[in-house]
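Shown here is one chain on its own, the form predicted alone, set out as structure tokens.
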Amino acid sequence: MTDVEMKDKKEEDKKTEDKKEDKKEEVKKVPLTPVAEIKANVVHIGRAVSTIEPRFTHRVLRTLTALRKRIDDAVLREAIEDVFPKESQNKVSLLSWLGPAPPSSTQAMDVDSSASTPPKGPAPTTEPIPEVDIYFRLLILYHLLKQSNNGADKDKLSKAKELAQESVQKMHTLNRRSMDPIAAKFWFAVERTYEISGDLAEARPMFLSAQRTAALRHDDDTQASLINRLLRSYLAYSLYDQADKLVSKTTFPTSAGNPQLARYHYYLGRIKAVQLNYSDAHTNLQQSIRRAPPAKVAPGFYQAVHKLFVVVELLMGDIPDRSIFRHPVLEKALLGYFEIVRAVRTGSLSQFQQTLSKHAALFQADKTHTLITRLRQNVIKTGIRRLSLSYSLISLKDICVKLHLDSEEDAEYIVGKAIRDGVIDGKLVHEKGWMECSGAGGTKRGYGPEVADVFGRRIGYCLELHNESVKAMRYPLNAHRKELADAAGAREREKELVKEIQEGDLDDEEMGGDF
């Protein structure tokens, strides 16, 4: 009878883990339509202005990216239909922004749609928040953009331009403080349909007033967005005075999210880079790359900072590490700028002209054909030292032709600075027109400060991280006050035991046998 239980025990086990992996399989979550992640995001936007939680509206924002490339005007106009009520003036307003419906298609697509999709509620009788209204714009602008095909078509982006400018003037005309994170988002939006229509600069008055207005509501999030508008407006024009001021005269909200810092980082390594500071420029350029989104996600920006930090490397004397040149994403993207590096770390003069001149058109377009133009000095400084660790005396002349200048006079000057500035440890004899080497034959000089700053630096991120890191942490309410009373408790306790002890009342077992 045993044997007989027990095997029914075990068919029973086997058929309901059977049901469980069956359920596990129904319950797999399949991705949501265009209509329906939007309508739901809908959801969170009126949770968020109800609960006064924006997590809900960010939480709606990051998902802009990908669904932004799923919508088309079938899409928008269903989810608006869904959402507005029938009678509604801001339906009217959002559908006008769409193209006409088509009569014919309307019958086959609810023919498909009844077949995969779940039968639609009744319709909206009330009028959604404002915040519902803006985040339609901007998912109509972000519609237009992508139609417009980068500026190919202008009547597309002349309608994106009028709706980025009635847009904005109904954010400023609503002035609600659970609209500032879709409208720091929008901004992003209106910037673009600027700069794709070529009239950057005349969007840089309104930003500069919203910008105002943003520092003095504290709106973090709307503040970030407009500085980092300003500074690439600034930075497409070559505006760099401008944008240093903007820089020195505001102070970048310290809350803002990574994706605003690693943009606000890039804009900084930009302008120091031009003001021949490249020690900030590395520091800036550094904390971007860690900042950034990771390279599949956005691949033209984690090539842009790459671009500019190998030649702001490159113009601090050091060679950057190979393994950047190997990765997937910037192995094409940074060729031209790995020849450069092989110009500059053998020191070949007529090298690095020829390669300047063959990516000439990438440089300029990647706007450091002028930051690589002063890489001629640091080249030249390469080769004078590859020339004084091979030799311990060698004319000026021999110089000249080895690396490939056009008179000794040049040479003569270019060793002087040499080795004024510590690059060699020699000596130039005018006299005789030579240059006495006292380093040759590959004695190891001193590197002390150089690894000190280098450690020093490492370890100022380190701590920066650390301090960042402890602010980010969240701790739960009144979890210290367990541990008060954990230690009360304790100190009560050893108050016994010493008044025990005392009085003579433990006895030798108690105390711990042999003590």
Given for the second form:
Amino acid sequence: MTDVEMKDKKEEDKKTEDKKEDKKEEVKKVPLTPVAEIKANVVHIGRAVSTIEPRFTHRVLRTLTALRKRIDDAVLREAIEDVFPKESQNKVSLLSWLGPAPPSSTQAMDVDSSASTPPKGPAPTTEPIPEVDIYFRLLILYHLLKQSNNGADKDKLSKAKELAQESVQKMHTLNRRSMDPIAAKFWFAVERTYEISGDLAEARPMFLSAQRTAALRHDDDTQASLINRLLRSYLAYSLYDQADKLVSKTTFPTSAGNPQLARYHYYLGRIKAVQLNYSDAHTNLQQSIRRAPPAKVAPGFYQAVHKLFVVVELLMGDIPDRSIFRHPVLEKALLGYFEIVRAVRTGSLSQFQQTLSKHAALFQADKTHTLITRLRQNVIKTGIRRLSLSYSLISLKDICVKLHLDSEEDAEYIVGKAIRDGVIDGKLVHEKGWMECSGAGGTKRGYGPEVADVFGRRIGYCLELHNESVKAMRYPLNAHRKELADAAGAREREKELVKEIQEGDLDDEEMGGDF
Amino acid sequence: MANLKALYNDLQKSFNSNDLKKCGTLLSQLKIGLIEAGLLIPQGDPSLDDLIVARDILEIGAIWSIRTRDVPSFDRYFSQLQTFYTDYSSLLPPSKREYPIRSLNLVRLLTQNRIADFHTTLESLPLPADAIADNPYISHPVNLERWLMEGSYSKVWNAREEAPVEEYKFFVDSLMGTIRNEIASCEEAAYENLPLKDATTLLFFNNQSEALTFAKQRGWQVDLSNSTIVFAKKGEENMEIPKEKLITASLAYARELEQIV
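The form predicted alone done, now the form predicted in complex with its partner chain:
First the chain shown before, then all remaining chains and molecules of the complex.
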């Protein structure tokens, strides 16, 4: 027991040191060369593993997106040479994935960098931890994907796939908990590889078994990542049934990071929207928008979510906020949707049909076409509502003309349905062939139960946000041990005191006896 | 396998001559055969010809179930066919019965009022959205659904004769039952009274006596003297304050606030 505590203490000391270092680093933040950044990251990963503090790994992974744009063959080669000892097996296998650069040029690179950068420390002699190995594999995989030019270069692509498969095997055999955050990221890269090569379905069994393993090991990061991978793969093939079943059979780890949660909510929103469960879809998409990274950082995701969001809002019978369509990131992407919104708002069927056929290709690419065709009935409903507000008495024939319906008979049924669904307040008089609207007085406004509902939902959201932020607060590891140590010390002192008193008593007695 | 072949040939013969009873017995024998050959849910690397035969058998089974009016059995055959339609779609040559069966499945979902399932299935069709309108088998149920949702019931009624597949006839009756009930509930809300004659046409009945029995089923008041249906006006909707809900909400807020402060 004492041993462990000792270690903990040491770690604590180290951590405070780390923090100091962190601060220092932040102060003198100069743009590092990619090689230096990779090496710094390797140090961070090492620290994360030795202190059992995944925070450092997460920090490393946060820089991944920026870093992967700046790496090339030479950078990777140099970093690998520097980090791994000379006779390392892993080094050889890692280097084999890079392009066959002539050995002389690597040499030259080495010389170059040693000349330009401050003198290098002695070459490492010990094998770095496996996490570092996987981290390098991740970098190489991204690099290969970049080189493959979105699948244009088949050679690189098949190489990337091979690397992905081998590394997945390796992660599986290594089975280290400290590797989980990196593994989660790795799965993302694996999925991307398969998606670019166009056989995402092939990777599904691999994801499924990995997901089971991750669930058994309570590996939240990987699990979150894999559930999203699977959902994406199902939705890419329009397998909504399977996706829905996966969602109902798994629990998405609550501790997952915001990017994963945003994705998960987006997929959920998609599934729910297809199943006509619009209000749930709306909530999910809203969550997704809130969790998503800022619009400028990830414009693609932001646009995709908003497209679906607009459609779902329309299907719910609401009209989306106009400000959405003025947002600099969204303005262009949502143009087609804006026209649809206009058509729905005016309740004009012909305009709706025109817009639909005009932008059909766009909607199909976004996979919102079938959802938008469902809007037809909403257009009709809006049209009827407008008529009911402006006329107190209108013949079915006029309704038919104004809404471009095919026959009076249809109009009668449609109006009847609208009345039953509570869209308008009125009645039909069949003998005379007209619709009587009870006017504005009939519409119920004010603070009805639905207002309380909306209010309640908002309060619920705020409270949840508060509770989650409380839960998300971080406390230094083992901080309570100090108090425990203090308590132990106090108890010790107390014991001594008691002993002294007792001895003192004895003394007194003895003394008393003597006298 | 030789036994299977013979049975399969028998099945095709009796299916073409529409011998439902014999089909049934042959199908159950064939299914056992398929399981033994590992083809019902294909495992390993079965040959293409075997897969096509297995698909054929299941397709015949699905259509046979409709003809014998056994919807649960159709459901089972359809889920078994899913494997062939989705997972092996790239290997097998397309079957000419595939879309009729898919379309029957869609109509089945409509008549059972499983609209959510209907849309999920529609979404997972391996067709681009604009090809749906061109596919006579699929566009029929899609249009039916659209009309049902809009309320263009007369179009649904008129479309019942234009069914692209024979087997639709089985679903027509239950579909008409569904829309009649829909129309009836609309009428209850939209009219104060309605002449019996008009109600008969609105509900697609052939004569007034049918309409009368339907009215009795729905519990409508029929004024026989001037033959009108009077819909009982629901009393002014009493706006009740959902006390219990409000109280629980307030209590929950109080509890949460207590935790925060």
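Definition used throughout: the rigid core is the maximal C-alpha set that superposes within 1.5 Å between two forms. Positions refer to the first chain, counted from 1. Quick caveat: nothing in here was measured; it's all calculated off a predicted structure.
Trainee: Would the C-alpha of Ala66 be classed as shifted by 2 Å or more between these two forms after rigid-core alignment?
Mentor: Superposed on the core, Ala66 moves its C-alpha less than 2 Å between these two forms.
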